[in-house]
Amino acid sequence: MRPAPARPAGGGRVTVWFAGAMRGLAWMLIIIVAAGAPAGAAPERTASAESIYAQAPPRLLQIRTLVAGAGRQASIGSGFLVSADGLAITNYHVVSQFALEPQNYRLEYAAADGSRGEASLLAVDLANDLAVVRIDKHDAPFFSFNAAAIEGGLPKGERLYSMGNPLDLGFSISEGTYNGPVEHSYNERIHFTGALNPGMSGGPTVTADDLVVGVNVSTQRGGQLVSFLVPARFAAALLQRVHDQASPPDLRAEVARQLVAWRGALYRSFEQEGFRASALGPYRAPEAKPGWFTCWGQTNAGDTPKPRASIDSTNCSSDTSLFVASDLNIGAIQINHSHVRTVDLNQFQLAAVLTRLSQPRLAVGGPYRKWYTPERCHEDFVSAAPPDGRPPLRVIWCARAYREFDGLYDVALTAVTQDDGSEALVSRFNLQAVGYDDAMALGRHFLEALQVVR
């Protein structure tokens, strides 16, 4: 069974991230110690957790996005002060509604001492899900970054303490373990074995000496205490960018600029590593080489009643999702191959099965209409000059454009082999937020890599 995807630990629309209605703010401090206490036993408090607990409140914030016209919160997350003049770090997804629609939303902070006020958004880092805000606090205590974490020298197994305001219940501290960078991920994240819950996004995770090693960002649904942090060096770099900039940029334009830059780097990296060949029956199909792809296989051989067509499939997907808005996560790349063989179907019946398997999958509707144009598809037959080993193909190319971000497309490429009446390979290659030139080049390489060996 595939693991469920990670989701932000807080921020976004309340109806998306929170399972129940949010309660009123209750500024209480809760200690949540590491898992592993026997059932019914009182949790053990560590000296480090108690020390951090005592010092944390003046430096922690709740960051709220409010509907400007109604004055009601639309999302909440956490943040933490990183300078004496009121600069604070949080997640981009906590403030994304304001960044994209400043005319409809405003930002507010609330502190543990009961103070609250307006917050201004100064900078965002879309790729690393970070943002810097300024609040009207001066000469307040603040967090500092851990030098070893900045340099990548933190040892695995180090005890860490994550802080935030889960489910609007009050500030909490959660004890866990540093497990190093997540493997098979394009965007660098830290694997933290500790509890992160909705509302804790943007809070700090610190070592026993109270120095920040990461920023709370997400948790793995379906896992037990599998959580993720943004490495501290990205937060430190964004903070330095704020110090260096003369004035805050147009944030909506900055989101678009960063999105295009991230997309360009992603597909350059993919093109550089390219494909490797995988065998499915007599066919050789392309799979992605980059280590940030995960592949799974399945078959219908054990289905009841016995299938009339045997289908063995592989599916490879990239860990490259990028949060843009609460209803727009982009950047995924998927490769799917299905080797189809007739059991007792004639050629016409097999053709009907292949037609069903090759239907385009870029339907646009519902809330997605505001982000995408309707898709357009083109179908044709492609034949290679023998004897290069490439089978004749029926190819379907579909694309849709992003309404808000010029030059970005979602593309779905489907190819069905036409070399045999009793079996075929159905191959899919889906690209999100890709540029036209990249889509054309990668699509060509994908089709050229489809081979048959009989």
Given for the second form:
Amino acid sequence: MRPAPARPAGGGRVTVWFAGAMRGLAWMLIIIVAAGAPAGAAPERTASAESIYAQAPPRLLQIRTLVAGAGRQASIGSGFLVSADGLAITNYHVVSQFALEPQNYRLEYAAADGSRGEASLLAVDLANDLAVVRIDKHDAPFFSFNAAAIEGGLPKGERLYSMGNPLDLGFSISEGTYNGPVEHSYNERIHFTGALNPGMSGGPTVTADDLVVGVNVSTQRGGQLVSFLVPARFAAALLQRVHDQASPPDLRAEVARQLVAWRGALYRSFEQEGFRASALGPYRAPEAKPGWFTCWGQTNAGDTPKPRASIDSTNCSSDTSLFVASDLNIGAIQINHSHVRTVDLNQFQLAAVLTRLSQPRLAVGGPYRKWYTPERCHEDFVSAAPPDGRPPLRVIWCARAYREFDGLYDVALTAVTQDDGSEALVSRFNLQAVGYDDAMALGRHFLEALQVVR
Amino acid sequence: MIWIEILSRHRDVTARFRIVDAEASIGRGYDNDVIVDDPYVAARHVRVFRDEGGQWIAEDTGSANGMFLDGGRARLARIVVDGRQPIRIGQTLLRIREAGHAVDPERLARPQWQVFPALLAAVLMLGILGVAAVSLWLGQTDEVRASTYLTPLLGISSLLLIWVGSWTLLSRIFSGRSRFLDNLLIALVGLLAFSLYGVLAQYAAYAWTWQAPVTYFYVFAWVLLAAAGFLHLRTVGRSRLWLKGGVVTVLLAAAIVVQMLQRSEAFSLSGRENTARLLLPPAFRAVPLQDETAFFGEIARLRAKLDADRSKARPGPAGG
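Given the form predicted alone above, I would also like to look at the protein as it appears in the form predicted in complex with its partner chain.
Now the complete complex, all chains and molecules, led by this one.
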């Protein structure tokens, strides 16, 4: 699929990786050039921004993941204190390397006053990309949560101030607007119009009265100032969990457990809502009902040279990609239908087009050898029951398991209608990190929903 | 009367001397009846004469390098001439025959231009090019261009020409006859079998959902190549067929093993079988439609395999 003009969610994370630091240099150059512009162009600083800036630094942290063997930082992000006894919130993706491989990495914090020390990881929330760390600081000032934001009563358009340490340049504050929750999103995120840069991940975004509304998490790739925050209530809930838990869990196992639980809930809600039929030529094809799918259409009708088979496709994908590790984003659910009709191709030539369109492809979430078992496929001619109105199908089911996550599989289901030699519907259903039973139930509904009306 | 013949390495006669006297001498010197230009031959090397019993005898007249029977290692002072086994002096082979030496009966000549094999070759060639052209046509989904057809067809023809040409040349060198038609027929039959197998494998993959013939196409291709190679070798010369067969079989086994290894390494790197899932027009389906429930029964069975893969692949406690 060619990327559509504006891709749905799943934006860039705002941690600085090595590559991120290199990009930072280029960005800095632009700033130096911009500094030559007339001073009058600078925006007016409001009184509240100044007061927030004056109070923030002792409560802000930079969270560094260091390579244990080399003692150098592998990634940096931000964090903020939320209790007098040294508990701080940051993003899961800021500390993921340490959470998954504690033997290879260690965690360190740096405060604005120059103090630094070890940080210990207490809890993670994979679905909401949050983590709680404890640092050795007592009676330091800390942030409180905004009660209105937790209850969801914050008015749109409210001024917000986002804090963090962008690109390791020092603590900074950026001003923006609250735009309410993101629409068409499975995970709840706040749409914040303001600049978030790599390194600000895990930093707080506060209202003018200095209360936390959300946690900086990601930006929209290709967007302008389109940024996302994790709502404060998830941070408050995670903090509560830390207070309740006796000792920190085995985090690697905890990540696997949360992943399986979260994907289970996701696919259950998908199964409950199910599919709706959409028409493609004489065929009725299942499209996902849940609101967190976005669909795009595509046609080759205008191509030059004139195509010898017309292909009209729809492509629906969910925004349910989840950051699990720096090399594993377990991605979206995808449904793709292509209605192929011959213009001047014979049946064999059309079959060649269909062959090309129907090769099974499992979506790649990370390096194969680290995360996946080999792919296994089964292929057959299938008639869905009851057969009236349902075309015979050629179905290929390919699946692989996750090496470390029991009960999670990737599945690619491909079906080609076999009712006519001069046209066909190629339907693809890609499920990442799905329970096998969920995949079979959804796959079955998917096949049963493929119909032909002549 | 006898004839003394000088033979090439391939045992062809390169020179023949008629000896009318009862005795003849062979050597490098110009006072011999037969002069041999071989630095390893003495000035006077061999004397050939008739003994009391009427047998022709070759006798070493005191050379440094000696006299041998062809293929033998023992230095001989006297050899009774039998007209069949050549005698080696230095690096030269000699054969001595009496005028009464029996020769093979006259072989009946085949007609210069054989119609049937030539016709067969033409038909096979047309068959190969036809299968290739039709496959190209049925796979063509873009704009029609002459080069799409001409380039592969020319490629096949030139490859065939080079292959047959090489074998003809080898045949000419080692057996003296080029046997062009024999070599051409072997290559054509092999190539036709190759292309027909491709078509059938494609059909099996779709109509019977049987992937194995496509997956193991390479095994068939190597076997075919080996069989053709053996037949070409046989055409070149029928001696030591067991040795030729053995060499070809070993090479075949090595090729298949290497390719298998390559494929399994590629699979372990990517985790994907490198096989295309082929479709043909729906009318070619040869198996009944599987019931949906039965199909999902198969899918459920796949899960056990995946779980087995997982427990096999689970990393150690060192992680990653």
